[in-house]
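Take a look at this single chain in structure tokens; it is the form predicted alone.
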Amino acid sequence: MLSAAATLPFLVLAQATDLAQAAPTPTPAVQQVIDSGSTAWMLMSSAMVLLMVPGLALFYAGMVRRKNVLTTMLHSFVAMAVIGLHWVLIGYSLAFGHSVGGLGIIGWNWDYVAFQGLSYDKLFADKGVPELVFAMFQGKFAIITPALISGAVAERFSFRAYILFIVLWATFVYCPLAHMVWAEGGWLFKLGVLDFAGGTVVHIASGFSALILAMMVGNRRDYPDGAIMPNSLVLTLTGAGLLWFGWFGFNAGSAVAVQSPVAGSIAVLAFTTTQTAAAAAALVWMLLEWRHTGKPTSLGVASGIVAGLVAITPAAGHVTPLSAIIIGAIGSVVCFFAVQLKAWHKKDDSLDAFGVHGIGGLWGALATGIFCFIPVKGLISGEGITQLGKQALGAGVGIAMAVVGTLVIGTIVNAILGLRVTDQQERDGLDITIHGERGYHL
């Protein structure tokens, strides 16, 4: 006989399935009344996701040397300005506009250009929230994704080149991939590929792009033989805490609406799985590092937190809390060893953007096909490998888009501006040579 603890996941599964079956069949008519609760939740979630960008800035800045703190933080902050405008002007149209030619590859809608057709009371589908709120929520995802890439090329990437790169990358990699995965007319969306909050669109895309860009830019001048020490792990831990907090908006906010029992339950499920996966991953990373080096470190705990959050992102609203613990724990293990591989391949992914986001996102995308139980059942639910195959296809498309797109865009930017700073700028530090400022006056 199973104990009460052992039967808990099955009870959760049964209750969620009953909710899904009891849900009324959606009608094509757009809901005409703004739901105040759902709108308030989406406004709060949007703000929480934006807070993740300063969190990322702190997380990254603490791990670089003192002479590069400001430029590392500016990579995140300038993305809020540059991609913030790009999304309003053309990004949302490319990602969520009508599929061009019905191919499901890229979108376009003139009403979405500069949000000119998005009045404050125009509703999004049947979710009970203004489409303007949904557009702004998605815009925060578009901002943080290229900012994640910057971690791989920290301390030697040209600031001018970075700005041009993220504009082109958002246009030709992020927006088409977001359309394919999330837009109703998207190719992968129609195939049934699941990506609840961005495992493929955000983390696989940014992680694999980060690896390719790091290879194109080359290693830092004193890597791997020189001593490159973090300047402030206090900043990194603070950033990790802000990321964990903001990730609740990232994942639970992706349910969009909370006005119906089913929608509200999905949001609560995503909130819960986000917490459990991050907690499990932080603990596992700490224990692995403790055994590997003899000491549990603050950087290890911070890295584990982010690895767990990345891994659960595509699965957050599709798996049980117990499955989330497993996903987070395994995600921590695979990311830990992916980071250790740097000692073998000698490629300078400065802040482990590929090891954590690329590998963690890939594991999360595949784990969704293994553990999902709503709206479809995955491998462990006895439904075979169908959904796992779809997840593998989606992940493969994300990797291909990231690798090919980054190679092409990186080559163009290098030809126009050059990707790398001069040796003297790198030696003196980018804060003073590019920005004329210092992060610390000690």
The other form holds:
Amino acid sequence: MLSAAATLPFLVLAQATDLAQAAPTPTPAVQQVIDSGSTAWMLMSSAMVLLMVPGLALFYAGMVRRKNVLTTMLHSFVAMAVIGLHWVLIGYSLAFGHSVGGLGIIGWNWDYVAFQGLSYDKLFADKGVPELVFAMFQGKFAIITPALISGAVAERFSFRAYILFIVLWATFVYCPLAHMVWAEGGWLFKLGVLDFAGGTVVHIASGFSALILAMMVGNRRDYPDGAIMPNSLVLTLTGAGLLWFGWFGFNAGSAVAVQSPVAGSIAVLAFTTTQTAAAAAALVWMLLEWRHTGKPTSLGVASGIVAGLVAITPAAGHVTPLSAIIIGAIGSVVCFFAVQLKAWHKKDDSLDAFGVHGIGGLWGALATGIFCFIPVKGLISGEGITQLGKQALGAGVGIAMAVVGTLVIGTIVNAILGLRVTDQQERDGLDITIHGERGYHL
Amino acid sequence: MLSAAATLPFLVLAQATDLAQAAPTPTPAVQQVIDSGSTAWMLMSSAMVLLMVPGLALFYAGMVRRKNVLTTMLHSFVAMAVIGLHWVLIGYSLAFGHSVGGLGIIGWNWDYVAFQGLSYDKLFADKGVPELVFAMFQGKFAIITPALISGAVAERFSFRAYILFIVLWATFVYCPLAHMVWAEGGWLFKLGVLDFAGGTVVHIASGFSALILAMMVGNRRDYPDGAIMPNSLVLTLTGAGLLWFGWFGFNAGSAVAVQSPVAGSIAVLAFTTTQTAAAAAALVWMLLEWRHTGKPTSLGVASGIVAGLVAITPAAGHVTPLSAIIIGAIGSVVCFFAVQLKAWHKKDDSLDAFGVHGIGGLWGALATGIFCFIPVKGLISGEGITQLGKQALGAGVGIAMAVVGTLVIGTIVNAILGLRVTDQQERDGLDITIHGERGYHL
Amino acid sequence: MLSAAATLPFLVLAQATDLAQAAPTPTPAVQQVIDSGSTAWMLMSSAMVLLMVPGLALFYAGMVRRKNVLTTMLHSFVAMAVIGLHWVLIGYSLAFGHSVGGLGIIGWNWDYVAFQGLSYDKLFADKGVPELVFAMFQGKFAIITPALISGAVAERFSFRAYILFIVLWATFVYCPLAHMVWAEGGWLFKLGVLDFAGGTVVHIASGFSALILAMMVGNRRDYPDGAIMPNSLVLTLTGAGLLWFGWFGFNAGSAVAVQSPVAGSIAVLAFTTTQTAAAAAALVWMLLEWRHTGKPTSLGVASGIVAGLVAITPAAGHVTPLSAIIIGAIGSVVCFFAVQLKAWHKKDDSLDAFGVHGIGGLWGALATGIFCFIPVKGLISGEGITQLGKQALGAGVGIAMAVVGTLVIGTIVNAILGLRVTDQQERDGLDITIHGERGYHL
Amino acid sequence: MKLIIAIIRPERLQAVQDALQKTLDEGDNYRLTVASVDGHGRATGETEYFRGQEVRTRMAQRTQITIGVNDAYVDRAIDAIVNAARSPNGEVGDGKIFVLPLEQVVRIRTGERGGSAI
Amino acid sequence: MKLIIAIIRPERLQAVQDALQKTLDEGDNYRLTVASVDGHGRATGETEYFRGQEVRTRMAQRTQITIGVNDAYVDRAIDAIVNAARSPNGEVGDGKIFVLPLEQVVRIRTGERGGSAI
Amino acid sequence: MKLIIAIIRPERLQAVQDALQKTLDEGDNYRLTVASVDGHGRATGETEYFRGQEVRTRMAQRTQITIGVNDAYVDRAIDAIVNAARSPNGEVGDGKIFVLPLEQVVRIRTGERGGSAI
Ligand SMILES: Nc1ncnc2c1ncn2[C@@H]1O[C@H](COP(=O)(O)OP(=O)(O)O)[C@@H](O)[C@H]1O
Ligand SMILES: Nc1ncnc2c1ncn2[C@@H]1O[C@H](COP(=O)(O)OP(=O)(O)O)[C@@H](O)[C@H]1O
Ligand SMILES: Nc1ncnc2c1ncn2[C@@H]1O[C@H](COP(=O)(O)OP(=O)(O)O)[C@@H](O)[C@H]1O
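Since the one above is the form predicted alone, can you give the form predicted together with the partner chain too?
Zooming out: every chain and molecule, the one shown earlier first.
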């Protein structure tokens, strides 16, 4: 029985190609047995992605002023609560249910509501892991994605509005996009768009939404003249460390979509590219700064790490480690300049969610089409720009969904609750005025 | 050989029911081979539970005043040292050795002393993992449980007394309770009391002990009028994040007791319920506060997370994800009000170890009897209150052990070393007066 | 097929002995199948060792003055970037390539450059894991080792010089040493020197280099009279917690070198000894302080944890849990006194990289020869001092490489860039003068 | 006008604020500025340890309050502080009050000067 | 000589520094000392919450600047601070300036005393 | 009585404390209050960077000590501070000492006032 499973790794390539060609594969009852190694890895990956949320909280919180440190952390923590529930109740069904009308735009499965029909012993496709752990893993992505947006609107966004916004956004932007790109019946998936761990679904979606939302809510009152200094870059670096750690789960855990056993070659490849891209990007960002201002900053290194991780996300299991170095390095360059542009356009994307996630994700999505070699070959493998074209299409759809979705949802939320805190609240800090707390009593 | 193992998952239900019916199953030599996936997951889970200890240190340390931040962290860290050794030397033997006299109250095995007889290649029951990793996993529980108590007596407890207390408490409260509830020969185990990952053994035991100890040592000199403000809620939130992460190991790793492969369906179920309960509880606590005081606090979200995790602990592998949402939500409500009661009874359970762990653990233990569906069916499965009755009995025994044990041990320690620091030490802070250090030189 | 794999655990002992006897085992095509459990564990271990780097950053950063907190963290973070790349580009080839000239001193494999020849589906030896994950795991060791050195020269070392230094040091000290001790063709490996997870390669090498480098760069201007106080021991304790967690990956992951499945008995044994040694050492350090100064400090507990982890590193998979307690306890004693010696010799090994890693690693290397029982037997198994002799040889080579290498590289770097910042920079702090940032704006 | 600088125990701040508010709100509005400081008083010889090495250290955390008052309220403010900040039996470490002559006060909001600006 | 102690909003510090520098650099060199403080002004009744329990709290973060100036520059310094620290319409919380007589100044570097040492 | 406010380098605090203790303990008891501040002196134009954007910043960390002394000890205290706080060759950034007239001192513990309360 298990020996049947044991031959599977050799089928990965073939399979993955199939997936990419994407006729809704009828899942045959190939693998009826739990593979404990794969399950262990998925459990672990899911836990690691959850840890990225506090990691993000620290990363962001370190960059705001002391008076807003808690509200900034809460943006991430409350997503764990709110989207954590949303996913179980309806999110998973919307993203991974049967394509409604076969259109490949959104899913729905009454069975999946509150996981009622997901029996604990139901396996996921032919991957040898329980479907629940796949659902959990994906749920963590749904949590962190809206939390990423919060960086763009830090220090002035209404907390109530934020909660309503992320619920609507998860429902009408994230879940459809995840369905299109990742679900078996999704139209972009069927088209063969590659997005290994979420360059489009996670980073383009959150990054472009972030920019729009920042423009809708307007600049901080002290931006750009108020000497807004980070309360503690120690937190930011710590957060970057946790993010890097968790990202291994994010990327290497995403092998669940393409291979069995899950903890196999593709997972390891994704792990490796994650590491090399992040290292290259961190170094490049630091060198750019060194050249530019004479000061290699710790925030620069942290930003480079994240930029590299973002850039490699869609490509992680599709490219070689060397390609990953290039993707990370270029990712750092484009993000660095995207961030510098702020000095010119003066849109207060406070913690550079757009500059890093939007631009980094876009680059990564395209780079996947350039550098991929498995399961399909891309530009540098001499297979022309077909895949690059698909990638551009995927990215374009992601951008469109993000921009339009955020404009509409933002307008609605603004009408109901108002997007912005009062001037007095902003000045005195959101921690004390909204949450009745202070970050430090030192 | 392995294909024999491979059929095991399908036996889980049957097996687990057996366990619950609890005639001391003679372990046949079914599984002679290490299952690397299960072992990987147990290694990982053990490491994650260890990480909960620094997580707890941060969670607690953030809430005390600056002058006591280190001593509060040390309460957790020193448990890693002291109970870490205690467990290896005698704790494991007391908890998981053969029932002395067959009474099911305490164990002993000379072989287990200092793990001398635990050959590194000895497997644990039929679970396909080395017994050493089971012992390590359990050892982490033994470490964190007394550390939980420290929250109730923060900022005034003598450090020497604390060390003596936890050694005695581990010996005379924790180990017997673990034996009764979890060891094959334990009488509560044989009776069919369910405690998946320690609602009774860990949370009821520590929570009720915490209350008693807080009453024995008395209120802090500045309580309740001294405006005792948390030195850094950033630490508390970070700690809550680490706890949530680690709790996945705590709960999903506890599948080791019921299934093979360990990293299988029940582990995944426990993982899922852990996630949903925590999310629901965090949201509910925040909403209660919002209604109550108008301020949704970050400490409230953190407290809700922990309350939910506590409540689901005994039920994790026994209930559905939807039940877990309800358990978490109600857990948050009962803990929230238990904590508010302090304003009335004025017992200085400083960081609410009783309010959260005692009450949350009690609710979880009972909720298990209400919502369980596997391996036995509970109230909502229409099987009546039999299981609920067993759960109440288990909880009652846990409470009795905790209360009596703490009264006796506390009295003894008080007689030998005194429970409380001097007034001067308390005023100037324990960090400088006892440890000769300060938390910050900022 | 897999059932062939399944019998492997029983060969571990035999195999391991073979390895120790060390004729370059021709790797037969025994294991052609990925073992997902072992791969899961290696992925996890690699991620955990990466997390040790931010852990180390926090551990060190907490101990320096506020004005140098970021530069101290950067020493670790920049190693992730720089050595992260170095390893992929040439490090792995130098350390694990074919022995150049068969001398067993350094390796080289054009194939390994940039991992070009490491196909993602190539397995590692007979361990059932992809070679890429082995390379990643080892790469994390290469990152953290030079970062350890930075503790000795904190608060005064030039950032540029540091980067150049670690690149050269990784190339000319670390990689050769790793080759000699761990590569199949390494001469010390062939001789049977045991170094389970890096007592010699990691701790002796970094610790002795640290001392030399501290002497070359000279004392801090305020040492020893300037009341140099740690800016936040909260960070140091948090770092110690992350280090302990990550060290489980460090040590138990190192089972990859000796057994299949990797996540098996030896991994569990290493996990257990890691835990017991750390606990014993933490307790002993605290008690020593208590006796010595009357104050059991939190830094003492943290230092003890690290000392114990260092001491057990080379022995982790070779000794019993009880031996580990002894090794940890003695490790704490020797490190404690080594650190106290500073008051006498007045060499400003600022954060005691030598006292803890150099001395602790040396003790551990020797202790391995005393206490080992698997795969070879040592002194206390009554097999005489053969193994102890080999261990002493290994340690001696490590020390020699470190001392000579650091002297040469330090001299070169000093000539090119200067090792030390200006007096003004040192006085105003490296964060603001070199990196243009401050750790806190509280 | 005087500038009162008082060094008190942190845990007394709330009581002091209450007392000052009661006292000052009749006339001046109650306003003050608070800083975190370290006090070195009688109890000398405190030491901190860093890996076994002794370091002379700051004694204990204190709270410094700065408050500008009109002459009429100086004594009342002092009394209020003394009463609220003293520990039950008056213990070493309770702190000090310093009264400095204050020549000018300016309210930034309005540019107003003098007693009415306090 | 006077010692000026001003309590301002943190976000105004940069503007105040610029203004002071412009004003003072002609004569004295511009130098000042900055501390982080908490202000309690008009807006009383702020509360913080700790697990549902209300605690009276410090109102808001303020920045305190201390600056020693020669008599000739006192008014100019005050004006510079007022102008730079005032929020657009002058709002409650903008802060205060206190002017104290300063009897002596010593420059540690040289031991110099008096006006030239400022 | 005078109130001495001195701004010094943090690394000089211990030396200053020792010097003051030696000087003051004969008469007054040695007591002082210490705060962490940021100094802006001669060296203007320091910048900090935030994602590539320049921000004018606080120059460097300084320690402020506040000490109330009786008239007889003022000069001795100043000398003690100057000697202990000066860097070997007297460098820019060594700091300043301000001496303010002090009208009243109250010991909270006893309510005592005046010179003996210092
Ligand atoms: N002369 C002084 N100058 C500056 N600060 C002082 C002085 N006397 C007391 N303090 C401050 O007040 C705090 C408490 O002083 P305390 O020990 O209570 O004085 P006393 O012993 O006179 O009651 C000290 O820690 C210090 O911060
Ligand atoms: N009399 C005073 N004594 C001490 N500090 C004061 C005084 N008045 C104002 N402050 C400080 O200035 C800050 C701002 O005061 P503010 O509310 O603007 O006064 P106003 O209402 O008179 O404009 C306060 O938070 C407080 O820190
Ligand atoms: N006139 C002043 N007012 C306020 N603080 C001052 C003044 N002069 C100096 N300081 C403080 O002293 C610190 C050191 O000053 P410094 O640059 O040494 O002065 P100088 O160049 O006159 O020796 C400054 O950073 C500042 O904090």
